[in-house]
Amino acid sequence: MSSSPIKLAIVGVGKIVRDQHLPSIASNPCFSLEATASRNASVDGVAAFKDIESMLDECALDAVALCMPPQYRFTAAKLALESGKHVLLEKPPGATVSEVERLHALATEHQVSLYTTWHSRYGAAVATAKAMLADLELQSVALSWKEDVRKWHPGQEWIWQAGGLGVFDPGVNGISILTECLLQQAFVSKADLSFPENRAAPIAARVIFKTCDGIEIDGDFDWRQQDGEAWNIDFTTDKGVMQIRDGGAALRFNGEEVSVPGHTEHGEYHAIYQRFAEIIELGISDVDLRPLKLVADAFLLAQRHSTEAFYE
């Protein structure tokens, strides 16, 4: 790695930035946080701007982490890339597949790095699960990603708007683990989405995926979970059932715990920033759109159902 820290700025200072990005940046000597751009928030001791345009004009920066809602990310990313900055995109990387593909082309054109982050792939159990699956014959998969929207997304109106993905905002975390672990490409074959009558994004979804060999993957996503979170993937194989639990933090095989690296509070985001520094050093991009494409395909194929209105 370069001896000089990468001069980094964050755009969009919300809960995920304070909970995960800031501690991970502070602990990584590869980065120096130089500025933020946010309409309503700032970080103590760091230059603050109301918009990315003024920040790019006034600050000497190498890279930008974009953490605002996905509907507003394309314009900011385009500005940063055209200014010669490396760009990290929080998940989901954009509101549409096409705009992220365009950003990838811009990064190549301007010889900078673009990174589409999928933090759940860095869960403690995911690499071990992927390695185990390589030696097993997969028969079926059940993905269950359920939580209480009022607990995990309070006041986030953007998430209910078109492009905000609704229940797929957390659900894409499970899909990102699935696409990382599967040896075959998966496709959406059927989808049922439940939309509150007063919202533009789904509160629940049932999606059936299939691999090229016809292996079925049953995806159950729900924001109405009241009795604790269910962030789990069960892989039924010829040797038994392998279970990824707690969003990628724990692993079981036939009911027995499998030893994985210890889960740490900021481990996933520490790994994200380490990877960002690595691709900048290598002069490459890391753009994986498979999880977002599967969500987009679910919307394309969906049977849409109206359900009771949702109020915060």
Second form
2 protein chains.
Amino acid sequence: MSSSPIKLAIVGVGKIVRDQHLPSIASNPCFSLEATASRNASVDGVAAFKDIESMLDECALDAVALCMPPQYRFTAAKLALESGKHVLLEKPPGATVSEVERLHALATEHQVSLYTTWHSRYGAAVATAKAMLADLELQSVALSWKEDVRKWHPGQEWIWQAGGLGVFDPGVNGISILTECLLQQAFVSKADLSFPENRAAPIAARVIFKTCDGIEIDGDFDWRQQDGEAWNIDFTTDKGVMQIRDGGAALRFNGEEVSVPGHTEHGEYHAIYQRFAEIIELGISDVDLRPLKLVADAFLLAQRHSTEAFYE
Amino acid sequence: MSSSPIKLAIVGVGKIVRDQHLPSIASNPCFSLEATASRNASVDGVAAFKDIESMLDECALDAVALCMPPQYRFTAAKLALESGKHVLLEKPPGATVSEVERLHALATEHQVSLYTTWHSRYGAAVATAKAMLADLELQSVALSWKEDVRKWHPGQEWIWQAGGLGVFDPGVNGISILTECLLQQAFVSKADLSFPENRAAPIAARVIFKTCDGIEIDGDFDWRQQDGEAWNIDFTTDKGVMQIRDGGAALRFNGEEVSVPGHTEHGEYHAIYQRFAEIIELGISDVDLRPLKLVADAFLLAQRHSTEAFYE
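Right, the form predicted on its own is done; let's see the coordinates for the form predicted in complex with another copy of the chain.
After this comes the whole thing, all chains and molecules, with the earlier chain placed first.
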């Protein structure tokens, strides 16, 4: 690693930044948090700016982490890359596939690192599940990603707006684990999306994916779950059912708990910042758009259904 | 070119095959049409099969042109590529972006050529327009792609089904010209899609694209046009307005007709088969997914509107 820490700034200071990014950065000697840019929020003891333009003008920075809603991510990322900063993108990496592909080209052009993070891939069970799957013959997959939107996204108006992804905002986490673990590429074969009659984004979705060899993946996404969360992927194989549970934190095989590496409190985001430091050191980008492409393909192929209005 | 012609088969024999593919193949000495596979149609004097499986089993072929609706394209393309055949895909190349990316990887793996055709790019005016644009400073773009669906797509039920693309089935032709001519990548910034209340695909769309440098492209797609077609792209520049008209056939600059290379009756498809022969000879693929990605992004970002039911 470089001898002096990477001078980092965060753009968009919300719940995920306070809960995950700040403790992960604080505990990582590779980074020093120099500034934030956010319309309404700031972090104690760190230089605060209202927008990224003034922050880039006034601060000496090496890298920025962009954590605002995806609809506003491209302009900020472009500015940062063109200013020679390394860029970390919270998930989903942007509002569209094409814009993130353009950012990738810009990063290459300006010789800086771009990182499209998918935090759920660093869940404690994921690497073990992937390794086990390599020795099994996969027959079918069932993905359930269900939670109560009122509990998990209170007051988040942007997720309901056009481009806000709706139930795929959490659902893409499951898809990111799926694409990480599968040995074959999956793509969308059929999609049914349910839009509340007063909202521009889906509250529920059923997506049938298929792998190239015809293995079916039944994806069930729902924001109307009342009794606890279901963030699980069941892989049915020749030797039995392997279950990734709790959003990637736990693993079972034929109903028995499988031991996975211990996980610290901020394990996923700690791993993300380790990887960010690593790609900066290596001088490469880490851009994987498969999860977002699959969501875009689901919208492209979807049969749309209108459902009960949603009021928070 | 190889000394013996490329043994070609067509899958999906419909209007576009009879109007364009057959005359283009007949006039091209690089190809010999050996067979067709189609549920209900055949071509006089050519071996006819009901499905691609039996055709591949029984015929010695070098290449296939897949002209069925995009929802059915992947399975046939996979089979053909895995059988070592070169594959030409009518536009749009597939039902989803991810599946065509997978086909590209399969083509590479099996050392055959995959060609995602965009016939409108071979319109007589397109190459001239692209060359002129390189010397102009672009300020804004207006794309109009309007036609009467009853006139141009009679009885085509699949275009109204989920995944049939609706008004983007012709609209992607305009987008394919746009992406060919622009020097910068464009991406979707805002989209409004109007779905007839009894249909799964949009009858009209307004899409605002932006280039990386912020140049705005106003895309207006409509299938309810009554008085003639409007298949035009207006590029406003520092020197005046350059207009691609008639779907790529004609060019104007500040209202004056610009001379473009002469165009034979089947010019676009003749050029497509020339290019197909060329990439087979070179041992490469020609896969450009930008037009389909932009359409997928428009669906992903779209504000959806319900409009009057459509009956043919």
